[in-house]
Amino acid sequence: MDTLPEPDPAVFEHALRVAEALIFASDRPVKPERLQMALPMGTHAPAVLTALQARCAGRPVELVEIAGGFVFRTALDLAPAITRVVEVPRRLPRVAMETLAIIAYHQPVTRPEIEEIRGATLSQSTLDQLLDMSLVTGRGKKEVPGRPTLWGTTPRFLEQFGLKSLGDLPRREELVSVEAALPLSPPPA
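Let's have the structure for this sequence by itself, in the form predicted alone.
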């Protein structure tokens, strides 16, 4: 098994600082490939990210993997204390959450298929709201008469719900209820 040579400790420490600065300054999760471009020669993004994650463990802000990249997030145990002073994010109405869940679990899916699963019509305003929040996007056209648009989730969806990938969605049978609308923050400008 090939092992990578150990980088100079001073160079590796500099790489940790570069990674921390890039992740802090980024408006979206930083993928290892993007980080690699900023690192000194001889250092490798996965090793740097693992070391940075270990360094941040137990601190107020931790490094977490979301949507295929890395971001800093408030430690879960501190969330109750700070939610009292942080603005309450916008919430999606129940119909929008139902629609988003259907798209997430059945993608790519057409509007008529969404309506069939929901058992109700889907207003354009609900779809527009999900599009405006960058949670869904068109994924081409279905090859049937009328060629309806196929809808799927976006990387922003993964970011918003703290998922590494769609494989991290709870299994349908684990879901108790979709009644509680989850708080959503607006997409970055």
Given for the second form:
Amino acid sequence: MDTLPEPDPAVFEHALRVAEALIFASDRPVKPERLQMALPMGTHAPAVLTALQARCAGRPVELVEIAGGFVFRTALDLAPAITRVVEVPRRLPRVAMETLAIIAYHQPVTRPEIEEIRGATLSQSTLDQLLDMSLVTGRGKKEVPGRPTLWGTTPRFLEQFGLKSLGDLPRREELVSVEAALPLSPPPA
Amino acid sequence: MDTLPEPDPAVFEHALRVAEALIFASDRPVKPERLQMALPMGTHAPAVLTALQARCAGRPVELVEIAGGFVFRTALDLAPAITRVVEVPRRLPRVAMETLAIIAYHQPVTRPEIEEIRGATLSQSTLDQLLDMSLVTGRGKKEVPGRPTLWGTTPRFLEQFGLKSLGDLPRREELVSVEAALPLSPPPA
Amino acid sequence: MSEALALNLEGFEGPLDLLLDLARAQKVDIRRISIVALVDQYVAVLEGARAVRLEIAADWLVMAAWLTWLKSRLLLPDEAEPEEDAELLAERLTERLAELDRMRHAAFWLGGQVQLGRDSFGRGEPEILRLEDRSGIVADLPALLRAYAAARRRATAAQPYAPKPRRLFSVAEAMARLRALLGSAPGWTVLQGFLPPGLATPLERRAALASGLIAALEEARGGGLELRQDEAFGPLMIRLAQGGAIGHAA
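Show the form predicted together with a further copy of the same chain, please, because up to now only the form predicted alone has appeared in this conversation.
Expanding to the full complex; the earlier chain stays at the top.
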């Protein structure tokens, strides 16, 4: 390789300024070739980038190479301070909410029983949702053919709905008129 | 006012780092209140911002106050070098600039009112241009027959023209040119 | 010459724009311009434009007509009160021109400001400073209870309609039962004693009582049995007619 002539320090300093501003303003990583177009004559993008990277080391905003180009990124140690965690609580879908309510009132209850009470089939994904959120849990098996799992609510369920105990739930009869109710097992005491 | 206790220099230094990173990473002006949430205990956003502004003076990317918050902007002297590489948005035509000025000074203002001031019909494409650039926005309807939309400027307008607030616009009396001759006097520096 | 004027007219955004330009040419404060001179200049420009092109937009001509009228009013000696104060109208025109002038200066001032994306650049690729925590759920007790009630209502509604079977004791059944039982019951017996067991609801019991009474009356008419009621609303007593044989009457 040829050794490049030493650039004038003032020109090199200006090149550093241009590089910093250009990389800051660019909406994607700046490749050396692109930077070269903006640099003063006699300065070379790779040398400028190396010098800029050294100068920015330890600053709150560092120059990093990504996808073949250069971008400024905030230093990793500052991420916790500047990142705002926003809680975006999800709404339970209607099916999940109804299933949860039925488990709460009829526990321990099997999946076929839930389906019978809702008058609709229960998808595994709905049950998985409730399991993922730790709102329901398995409570052994029912001793009938097929030994289906018995489902019940968790302490997390009580917490979510602000209940001291399951006894705090309003009685079923207060929610559904007796006329409408199908013959079912009694509610929890 | 109470005199604030002098913060620990190391803590203040950390606050400067946090402030620089937060404002650097953000694409819109950071209000002091927002910054305050990220700062370490015992440090105050206004003091940190003043110190940071002083520290960044002369850098290729400077801290400026715009639209009620703080942002980093490239230094003016670097614009020619950057525009060689970065796509420069088109200039607003005279009609659009005049319409924008009328909206800025008369807001909230209806389209017929703008037309009255300009003494000419306002084409939809002019309004569309301003809307496309998010410089103006609808601000409800005027309660007169036909319920025309009331137009006003956006925070983006302040950002585009580097204004802290609408109060930074020259007062109407200052806009009168006594010499009343074209070309107009240059704008204040 | 007139060609240039016509082209000139096209460069203006309406009559007010041209008027402002002419007013500025007077090189005084817009509020002190001579309206009379302004009118003459405007009409002259318009006439020049008309020499080459007849189709001049109506608003230009309306403005010319109005200005000419205004000029004539301003030149009239103040004799009787004119119906509209020409001075006031002239003032209003001046004020409109001044406002347009101000707005044009404002546009010029804005154009001279440091503009984002032209003179100065912002962060091109901002970092995301928001981290969304989606682990929580929105669900409260009222929602849970509503869900339960809704599920139950829907399940109930989904059941196929089946009318409740109502146990009715027909007159024919009552007569058969009377015949079967009366023989084994000596003496007076309360009518209710002959009703079938297992009548759940009051409605079923009253219907059965009515059927029983009609059956008893029918048998009494044939002479098969006797009825007795000692007092109004008292118990109805029945017994096999002396020597009679139930079921053979009628």
